[in-house]
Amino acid sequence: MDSCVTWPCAALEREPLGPRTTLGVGGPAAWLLEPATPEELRAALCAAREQGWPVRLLGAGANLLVDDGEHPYVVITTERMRRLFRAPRDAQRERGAALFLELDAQADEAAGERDPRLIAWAGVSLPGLVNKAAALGLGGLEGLVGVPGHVGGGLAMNAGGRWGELWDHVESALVVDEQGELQELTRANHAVGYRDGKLGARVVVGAVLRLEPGSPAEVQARTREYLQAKRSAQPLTERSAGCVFQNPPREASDGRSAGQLLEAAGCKGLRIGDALVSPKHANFLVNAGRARSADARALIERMRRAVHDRFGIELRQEVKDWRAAPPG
């Protein structure tokens, strides 16, 4: 391992990763990046690349399973992208993301007061944002609250729920593509999927997020009703890795969810080690104490199984798994 290679941003060796995610499990990355703004963003991307380092990136480490061993690759975490603020009185459309995401810190004091449009950076976290929204009377992303993650990350899986989805309110996101150029996605031109926001190897800088102007009163009283309907079936206060399984076709499960196929397979309060199936949902995983990457692994093995042999239903795992070996 190489100490003496220099980063265009903050760098720190042999960091460990289980701090950094939700479900407290991991082990140590060769090089953690962190930078502070797009352009450090896009030049970690690409100085990792030239120096042939595999790479991987790090929001808020949620949806995230970590092996404990070392991993040889560069993480490069949003953690310090935060800036949040709204479009200013003359921004226009046609200006694009690129330009939104270069304003100065002086941007929030010219905001436009009735133009509903949120520019928030990568690192910006997603309760964050929903409180953020909420606070301003703009409406549309009340149905993401107790999510934890990113922007970054939240677009790249397209995070939501039986209440919406991010992607549904992006106007344009900003990303580097594999050859380390900005490029601009419009979601009128960017078809996403379900926990998919179709992104392959590009990495998202930001997004200009268009909402619905309205009562504060009103969008806050939306979103405190979502977060207690989350809070009474969902371990939100607890590490956890969140869904570990996506929700199949419906016409293969009877319109039954995940949850609910885990839930009649008998799996709530499953354990290996301190890894365990929330009692309070049966489709999450949480580190009641010191859990292993290897017993959580073994844990959504036999999660897996037990609805496969019960009705057949081969579930597809959302939790992201890191390997000690670098990406392939």
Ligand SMILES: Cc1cc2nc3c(=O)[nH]c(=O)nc-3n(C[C@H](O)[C@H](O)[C@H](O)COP(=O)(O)OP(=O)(O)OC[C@H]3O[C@@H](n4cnc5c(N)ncnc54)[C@H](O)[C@@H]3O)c2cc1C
The other form holds:
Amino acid sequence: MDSCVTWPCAALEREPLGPRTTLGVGGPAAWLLEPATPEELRAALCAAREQGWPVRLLGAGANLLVDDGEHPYVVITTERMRRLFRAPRDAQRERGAALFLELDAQADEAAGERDPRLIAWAGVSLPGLVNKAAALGLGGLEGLVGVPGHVGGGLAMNAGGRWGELWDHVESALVVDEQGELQELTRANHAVGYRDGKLGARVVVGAVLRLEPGSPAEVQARTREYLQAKRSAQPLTERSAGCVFQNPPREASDGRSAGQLLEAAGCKGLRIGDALVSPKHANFLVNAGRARSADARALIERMRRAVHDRFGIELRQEVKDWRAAPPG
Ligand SMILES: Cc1cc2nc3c(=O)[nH]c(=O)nc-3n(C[C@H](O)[C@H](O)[C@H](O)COP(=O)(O)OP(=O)(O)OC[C@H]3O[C@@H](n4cnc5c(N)ncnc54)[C@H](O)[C@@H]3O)c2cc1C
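Now show the form predicted in complex with this ligand, given that the preceding structure was the form predicted on its own.
And the full complex, kicking off with our chain again.
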């Protein structure tokens, strides 16, 4: 793993990760690779694996707590893979994976007027996708309004909430598997879980989303309504990584959400350093200044213990914790 390596895409050495996360916390990665196309992403992944680097995938960093220390990894970001297309008129299901790779700027112009499918590369922003779908009168994604992230990260996490999940609208996803081969996962043949796209070591390159044709005015109105509901309950404009914990199984908590349990356990407003439990929503940890990863971790532990001591419920962490040490 020498530092004179060449990469098949743009690459930055010792690049700080904090500014690339919504929480704004985190030290540098040994290498940050920035592929701009599906093929570059596959090549970057293969090159890093061949050289023996541990690899991590980074979307918008909206579900991450990144350690302040040095990360001896290759981090591959989907930041530059922002292409979003309407399905070309003649796109057949059986063209499968090839569809993603053949698309070029012409695809937008050749878009089937009534084809309710969008094709998104992994770096398409979820907010951008929700807005674009609404403007086209394509429904289904409204419930994801206010959820930051990229399509790849959204599929890895199966982002969603009470109005549905991203995978509900996936016709197929194109992934790179552990052997570096492109593989198509069809929704019909791929089981996902709660906040878990069940990808294992597979990396998302893009997805075909099948949406519901409607009118732009209706879809936009629903989107606004959901956004208003979220804004009133969640600290959407502050620096956070979203919900810290998953909701426990209903039978274990009498149907109470993690946020309700944390609030009842007195967590709102708890603070360690600049890591603060949002006074608006007890399941959101916000960076109130210059929070450090150790502060955030200690606060998460205090939140977990408060619920355990009060209700005997062990909350499961939703936020991914990127430790600086190599994965064991
Ligand atoms: C204000 C706020 C509100 C939020 N509200 C919600 C909500 O309502 N519902 C919800 O579900 N989440 C919510 N979140 C969390 C977050 O938005 C989602 O988890 C989102 O899907 C994260 O996407 P990302 O691209 O930022 O992924 P990242 O945080 O960058 O990564 C998350 C995980 O996905 C992996 N990953 C990233 N890209 C890929 C890829 N291409 N292939 C394979 N794995 C990949 C990463 O390695 C990591 O393990 C919220 C977050 C914030 C800050």
